[in-house]
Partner chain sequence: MNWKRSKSNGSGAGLGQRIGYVMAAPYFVHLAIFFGYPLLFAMVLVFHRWDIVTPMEFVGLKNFTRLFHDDLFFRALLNTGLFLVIHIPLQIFVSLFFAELLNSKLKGRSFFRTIYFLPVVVSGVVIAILFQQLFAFETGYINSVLSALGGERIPWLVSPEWAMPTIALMATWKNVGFYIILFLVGLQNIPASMYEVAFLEGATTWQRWTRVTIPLLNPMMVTVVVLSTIGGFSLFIEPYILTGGGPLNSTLTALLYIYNQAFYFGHMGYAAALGLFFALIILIVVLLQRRFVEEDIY
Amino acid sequence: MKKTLGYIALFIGLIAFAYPFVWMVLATFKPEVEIGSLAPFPSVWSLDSYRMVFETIPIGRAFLNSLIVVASVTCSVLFFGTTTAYALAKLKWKGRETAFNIILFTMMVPFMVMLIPLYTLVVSLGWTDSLIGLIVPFMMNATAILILRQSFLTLPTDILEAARIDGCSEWRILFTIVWPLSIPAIVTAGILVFIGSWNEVLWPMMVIRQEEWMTMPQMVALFSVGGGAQSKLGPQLAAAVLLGIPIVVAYLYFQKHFISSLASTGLKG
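For the sequence just given: structure alone, the form predicted on its own:
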């Protein structure tokens, strides 16, 4: 009976969380006049909403820009995050705890506080209207450092000491021992950074003005509220579906490691 009630609760939760997304996907195939109806399936399946998106905005170029930005930011965060986390977790040096507390403090500072100084710096360096201005300011991430540090703390120190005795450098220990043993935490940090970078709209709006350098979330936002969709709900939903597909695919591919990290290592310690 308890298992049955548990499955019923899980099923209700599944419907509650999945229905809005499923409805949005199905609504993109409906004629514009049927989107407001309660019927889940369209009477006539149509691709007009997607056709309008691809004909109105350069969604392919925006997707490529977002892919370059997200891949660069995620890879740099994982590289610098793992090196920083390893130094904070497994190396003994003066000021280690102070440095970690400073990193934690930066997590408490709202991004809006740093927005104007960061924008002024990017303008001074001439990085506006370029992908560099979207990548460099986010190459470090305090949340990723925290997740990775907590995971590295759970690794047996004896293994690392044995590697040092055998003559391994700290870089080799990090990439040949620590990384393979911390794949769930690395995947978790990567997914969080990927989602945050992919969904970023405010910063690209400030830095990018030329259409050829716009990211996909920025392009979709301008398409929805800037008149490109002609106040039609169908194309707006279609653009939102196209924007959400990469995140869904990434999570489905890495969900095993993501759940494993949250259940075992995650933010423990």
Contents of the next structure:
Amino acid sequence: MKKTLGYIALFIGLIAFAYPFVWMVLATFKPEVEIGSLAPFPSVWSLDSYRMVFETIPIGRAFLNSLIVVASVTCSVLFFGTTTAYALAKLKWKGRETAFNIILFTMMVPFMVMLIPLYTLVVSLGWTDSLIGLIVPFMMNATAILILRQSFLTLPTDILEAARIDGCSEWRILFTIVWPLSIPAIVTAGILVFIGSWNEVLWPMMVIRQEEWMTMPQMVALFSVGGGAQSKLGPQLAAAVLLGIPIVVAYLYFQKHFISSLASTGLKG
Amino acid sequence: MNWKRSKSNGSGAGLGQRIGYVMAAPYFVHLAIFFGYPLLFAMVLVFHRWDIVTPMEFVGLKNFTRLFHDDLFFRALLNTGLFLVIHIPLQIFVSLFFAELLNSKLKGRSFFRTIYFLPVVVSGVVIAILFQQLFAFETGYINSVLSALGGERIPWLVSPEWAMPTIALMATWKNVGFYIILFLVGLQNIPASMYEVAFLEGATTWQRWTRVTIPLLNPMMVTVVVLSTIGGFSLFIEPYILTGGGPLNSTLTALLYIYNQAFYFGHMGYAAALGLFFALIILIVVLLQRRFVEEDIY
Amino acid sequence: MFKRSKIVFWSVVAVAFMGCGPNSDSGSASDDIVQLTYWSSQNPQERLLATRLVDAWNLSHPNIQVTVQPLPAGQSSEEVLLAAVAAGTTPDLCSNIWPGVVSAFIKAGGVLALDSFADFDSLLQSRVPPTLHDRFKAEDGHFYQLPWKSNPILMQYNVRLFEEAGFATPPRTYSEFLTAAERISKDLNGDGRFDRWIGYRNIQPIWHERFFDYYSFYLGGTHGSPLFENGEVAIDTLTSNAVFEFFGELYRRNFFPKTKFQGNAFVSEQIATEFVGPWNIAWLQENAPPDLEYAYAPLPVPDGLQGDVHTYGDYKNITIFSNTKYPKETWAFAKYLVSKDADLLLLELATQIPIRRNLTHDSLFTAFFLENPKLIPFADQVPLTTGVEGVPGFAELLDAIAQQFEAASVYGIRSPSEATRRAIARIRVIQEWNK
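We have the form predicted on its own; now please give the form predicted in complex with the partner chain.
Next comes the full complex, and the chain you just saw is listed first.
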């Protein structure tokens, strides 16, 4: 009895969280006039919505741009994030606590406050209309450092101490001992950064004006909200589906790793 | 590096002084350039009038006097507060409910967990495009279903009373998967022995919940509250796309108002003043929340 | 594994850097070939137009090669342009300049005075109707914008729906419009609610949406006299009240739905009228079913108002940015963009109205208008349009009105006269703040 109720609740959740996406995907195959109707399946399966997206915007190029940006940002955040987190967690130096508090403080300031000054900075560096402008300002990430630091703190100091006595440099300790022991935290931080970076819209909207450097979310947003989709719903939804696919695929691929890593990282409380 | 000399100091206390700086340096150099400089710039900006295009003009404290007379900004702060008041309890309730379900021995748990997390992954742009259609008043899918079932249409986004709760509902839907997992982690960290003791003492399900689960979940609860508060304060893209701040300013959030002042009306200095003031409020709220933490959540 | 990810990282970075260094090609090409960058509007019709024009130009001018880029439109393209002017990343010229933004460009020194070119005056005299000359003159007496196109806002209506309801001609006044609304707004599926409406407006309180309702209707009710005179608010209270009341009644009686349509409600015949510019014709030609019969008429005016009906004209002009290295060549290209052939192409591909004297009487264009009679009302309307007012911070001031439009008209929580009073008061406060 209790079990049945449990399943009913889980299925209600399933419908609530998944059905909107199912509806959206099915709608992209419907002829424009049928999208508002309640029938779940199209009367005729049509690829017109997707055809229009591909004919109107260079979405393949945008995908590539997004990929480059997201990969660079994620790798850099993880590399520098682990070095910083290691220094904060396992090395002793003057000002360490202050440094950590500064990192906490940066998380409190809304991005909107920084937006204009950061934009003028990027402009004066000549980074508009280039992927550098999308990558460099986001090469470091405070949240990632928090997660990594938390995980590093739980590592037993004896192992590191033993390695030091064996003559290992701190760099070697970090890369050969700490990294392999912290895979869950690294994966968690990596996925969170990846999702955030993939979905960023506001910043590319400001920095990129040439179509050839636009990222995928930016291009889809402009296509849907701006005039590109010609206020047709089908292509708007199709563009949205195309934008969603890569991240969903990536998530499904990593999710086993991801969820079990979340379970064993610094988010333990 | 010179670890040998460090070792000769005896303990590990002095160890890694230099290498610590070296390893942390890239982050802080980056921080100085891409956080410190813009923040300083914003501090300068608050005393100026600037529309990006024409040169800055010093106006002293004028932006702040304007701020304290700007009813619309305080309305926006109030709206943001209202959003948090609806969003956070709803989020905690829903995510705890599903976390508890997923923590039991039901089959297919990992499948459900995966699906519940989907909205977290998908871009806000996708979700806004989707919800604009689903929640439209006359032509939207949800209202069509409601009226086909003989119910009343709900003015989701077009009535001042409903709009903010609707947006809170969407934001909850989008984020709840993340918090389900956090709570799931928290639940799994509660030792089974605690439940066994409760069971032996003949505790009811409700007692087990209130006496074991909730107290032991407290640290995670605090994490969830702090994270969703920070997230909730930055509510922007949903009202920006779905309502433009209407109806009757009921979904005008602080960040949306700051954005409008900066980009629609070209008041960069004023927007910077609003932003700093807003950052201060966030800081105070989060610090107050953290007072309830027994141990440092980070 | 870590090594691999590091390699991936650096190779990705390398690719990124190689791919996107600053544009170094502008100076490095051989000296006698001039490279110009031109920003066009981003909708598909105008992009096609720009591409066609530029291709033809590049063929006939091997020494002045133009690259066209669409100006990305967020919620407002002015935002993008202002940022570009501030950053000095403007192109050589842009053809989609909203006159309301030019004064800011001038203040920033971002645009060239076009009357510095010797033949500007003669071009202006021959192209632009004399009544419009002063409108494009800046405060300092110079001209910074080359008048390109004007898109008057008219009422588009579904001919069949009006005929079925017994109307042979479109409504001319507010009460005629309301009578039509009573008969055309209908509950077709019998659920007790309208599912066809007389019209629809985007109800989001966004200032530029108000160009298509309050602002156009206000100009219609005042014979085109603007909201501001010499920078001071000069709102005609009675007309403003009447406009608020007119839309208020439409929303109160559900003749206008409070919804956001996805897809085009006019094409699906869910709405019978729409207030639009001529660009909509190109869109309908491409997307509407062939049996959809539609026509254009002036906007309804307050009952008893005599004389010509004015409306808002969405002007878009050409400016040359002062960071161009080749003003002379850019000017030559700008003149090409307003040549007769280019104007004809603008009509054909984008169905937008070039600003040109005697447009409907010029032999080159008469054939086009004969074939496309739907555009004639727009062309005829051009002399009776008011563009954007030369008051600083117009967006913010119109936003004050948008707030009241929402309160008084859409939600009816405030009387029209109270709404007008509050709008004026708020505008004064904003102007005081911005002094």
